[in-house]
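The data below hold one chain only, encoded as structure tokens and taken in the form predicted alone.
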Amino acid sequence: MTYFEKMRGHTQSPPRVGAVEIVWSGIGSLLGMAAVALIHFQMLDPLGHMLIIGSFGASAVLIYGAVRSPLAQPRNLMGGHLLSAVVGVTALRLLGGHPWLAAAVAVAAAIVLMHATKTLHPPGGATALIAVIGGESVHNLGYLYVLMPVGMGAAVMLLIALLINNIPKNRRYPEFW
């Protein structure tokens, strides 16, 4: 097989999911980030604190619409963000005269860390890119970024995820911790 041949793909796309699937995980996902947000805008907001970020909207993703993946995990929803942000945090300390240099260095070596630790979670990417990239509100947090927004609001959404996610009887999450 040529390099471009291994580019089409070798199997079907995943079958649909059944209609019951897509109302728990819309469910989950709209009771999940209206946690995460009002908390936000109503609490924390005013007082100059934050508890969203960009990334919770792709783990809301994951963690309620994929709820077997094992990208979805508790494990790798908390290790994942938190991993990743003492990692953005970090490279913005040292990197930030390059930012350029520091979001890469930032979603690398969150990565690297994640597949070392066993939790790997996507959105982390995101999460340690929103530490070199997220502005002076969020640069001014430093190593507090981790605790909140990113702790905080992950652990939100774990706990919404637990309670809606095993609601129905043919859904079950998680599938390890």
Contents of the next structure:
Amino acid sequence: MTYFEKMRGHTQSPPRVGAVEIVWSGIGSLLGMAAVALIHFQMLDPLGHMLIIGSFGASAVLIYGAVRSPLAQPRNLMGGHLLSAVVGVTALRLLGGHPWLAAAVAVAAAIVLMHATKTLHPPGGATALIAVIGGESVHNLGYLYVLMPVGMGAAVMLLIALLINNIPKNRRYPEFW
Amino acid sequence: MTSSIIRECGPVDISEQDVLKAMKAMQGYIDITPADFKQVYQIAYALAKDRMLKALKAADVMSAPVHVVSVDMDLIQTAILLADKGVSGAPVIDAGGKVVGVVSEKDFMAEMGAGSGGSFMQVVAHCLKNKGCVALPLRNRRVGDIMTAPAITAPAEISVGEIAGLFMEKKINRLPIVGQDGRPAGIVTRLDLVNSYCMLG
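We have the form predicted alone; now please give the form predicted in complex with its partner chain.
Entire complex below, previous chain first.
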């Protein structure tokens, strides 16, 4: 196959999911994000840690919208966020003098580490990045960033996923731990 | 032999449409493309088939004990024995009990005018053309004169998959299974092979 032929693609999109799936994806993400956002606005907003909620918006797509996906499993959700947070804070500590480099290294190292530990979770990339670009308030947290807001937020999202995703007959979560 | 074309044995070829329908039936978002799933299926199926074919050995499917004839046995007696036992062929053993060849209907028919093809219809055609059948060439001759030799044999550990390959490659219908001493332990015929596919489910 030539280089340019590959760019044409070779298969089709998976089918659209059924109405039930769409509805429960909506319900799950609404409740999950409500819980996380409530905690953030009550506890973290005054401290200026709001940026991290973007990372959880991305997690919501996976754990409420694609519950079968390996990327959406608890191991990936928790492992991906926690490891990426550690990587992000470490990158800032070591390379903080060059924010552009720290940002790039944080995301790249997070992906490598998540792959190596079988915890790949796309929003982890954002979690690592926010540790670098989150501003003074995030920087001041140091490694506490890993537990709060990151660890706590991911745990709340997981709890809601377990409660909501198992209600419909044709849904189950997780596939594995 | 009916055909020289060996058809490839392969997994049922599922289409991307089949995969799409299956994904729809399962509901929920499955984040794999139909083409990737198909590839996973094909590789997994080939591995499973390989495992099954390797798991089943000649010892599991062979007919034993096996009826044998000795190399110096008279052909008339041999024909009577084969007819009596209801088999169409048998391993041939020498004085030491080792398998040295295989004798079957095909070898008889080849002598009766069927030529190397060895089919019954060729014998019929030959008889009709010559206004009479000629079984006379079989008189006063011995198994050793007409048997197919050297014998293609295999140990009891050979897998069913390998046996199928041998049948196609060597164009044979039965495979004597021998022990380390070369003595017959059993025989795998095409029928045994068909039965083994039932075992595979």
